[in-house]
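Coming up is one lone chain in structure tokens, specifically the form predicted on its own.
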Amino acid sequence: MTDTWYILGAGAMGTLTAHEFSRAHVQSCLLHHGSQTELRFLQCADDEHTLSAQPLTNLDQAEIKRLLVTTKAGQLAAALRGADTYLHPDAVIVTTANGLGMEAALAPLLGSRRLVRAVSTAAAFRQGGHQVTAVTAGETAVGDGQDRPAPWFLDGLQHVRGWRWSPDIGDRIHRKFAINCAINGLTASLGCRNGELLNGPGAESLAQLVAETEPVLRALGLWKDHLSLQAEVERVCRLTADNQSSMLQDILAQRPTEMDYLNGELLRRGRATGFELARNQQLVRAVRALELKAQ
């Protein structure tokens, strides 16, 4: 019998992922940190699906052998600390969190377990309370640095729509990091959708930010594409023109953002190699000011 996948984080992405697992007949359980069972209502096109989110405390000690954490980077450590009692010593832990720089803080919490990264283009947003609207199931790349898919991927995750094993997961993480550093903070600070960065003041700000950012990304080995970062960011903005970035959604919902793991991490790495990134620094300050204002 295939082990159950426990999905920790019953927000928009966790709810969408639980639905996709159910659709693929992959045994899963959506978890949250509350004390009672709660319902989530997922709107997909014209259909609404009801999902149940179970309290983490309902589980037995060391019950979880396969855990997918859908929280943001800043909440990963707290999520793992809360789940520690229920994690098997050899549990597989997969995270869809964006960004870089969280690994060192997480290492003491993992023990002998290994954290596996996933990069996803799935999108959903919460409409207050327990209502979630799906935007796209997208594609999710998963990898642990090996060419061949791990057994835990083959007997479950490979059957989920859009989920693929990626031998080059590191490159995918770096690519998404670069694009998010260009788009997310700007949309949050300007309060605009992705497509609005292609015209007017948003376009000028984007061009200036990318011109400063691409050289340091290339120097750090975080952008290796033959295309310019500007060209790729513009392509992504066109494809997702009507989308609100996850960081803008966080600001609007008065939640902490992932800025420390995006432009904040870029600043730390850039300065360590002699780069002074004035526009990135201004952007980090602007987003942090918005976070403080919302508190």
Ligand code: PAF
Second form
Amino acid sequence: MTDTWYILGAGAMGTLTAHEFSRAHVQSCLLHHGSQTELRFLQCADDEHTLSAQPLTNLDQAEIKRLLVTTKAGQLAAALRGADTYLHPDAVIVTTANGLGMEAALAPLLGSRRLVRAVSTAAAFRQGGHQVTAVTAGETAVGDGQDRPAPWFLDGLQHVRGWRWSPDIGDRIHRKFAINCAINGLTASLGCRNGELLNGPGAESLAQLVAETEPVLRALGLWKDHLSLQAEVERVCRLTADNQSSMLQDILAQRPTEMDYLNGELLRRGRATGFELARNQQLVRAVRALELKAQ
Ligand code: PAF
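For comparison with the form predicted on its own, please write out the form predicted in complex with the ligand.
Now the complete complex, all chains and molecules, led by this one.
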């Protein structure tokens, strides 16, 4: 029998993932930090699915051998701290969090375990309370730096719709980082959908931000594409024109954003290499002000 995947974080991403795992007959258990069993209602096109989320504290010590953490980067440390008692010493831990710069703070919490990164285009949003609406199951790339899929991937995750092993996960993380640095903060600060960055004042702000951002990303080895970042970002904005970026959703729902792990981290790395990034700095300040206003 294969090990159960424990999915920690019963928000939009965790709920959609738990549903996708159950569709693929991969044994999983959705977990949350509360003290009671809770329900989540997932709307997928015309179907509604009910899922239950169990309190983490119901588990036995060291019970978790496979953990998927679906929280954002800023909540990862707290999630891992809360799960510590329940984690097996050899547990595989996978995170779908975006961004860069969280690794050092997490290292003491991981012990000898490694944090495996997953890069996902799955999208869902929470409509208040326990209602979640799925936008797309998307594609999820998972990798630990090895060419061949790990046994824990082959015995379960490979059967989930859209989940693939990726030998070049580092490049995918960097690519998503670059695209998120261009789209997320701007849509959050302007309060607009992704498609609104293609025309008018939104397009102007995007062009200025990308013109400042691409050279530093290239210098840091975080954007290696032969295509310009501007062309790729416009393509993503066209494909996701009606979407509210995850950061805009966070601002609207008064949740902390991933800014520290996106443009905030870019500023830190850029400064260390001699780049002054005025527009990125302005954007980080604008998003922080919105976060503070919401507190
Ligand atoms: O973070 C997001 O919302 C997405 O990565 C993207 C590509 C910006 C589309 O909304």
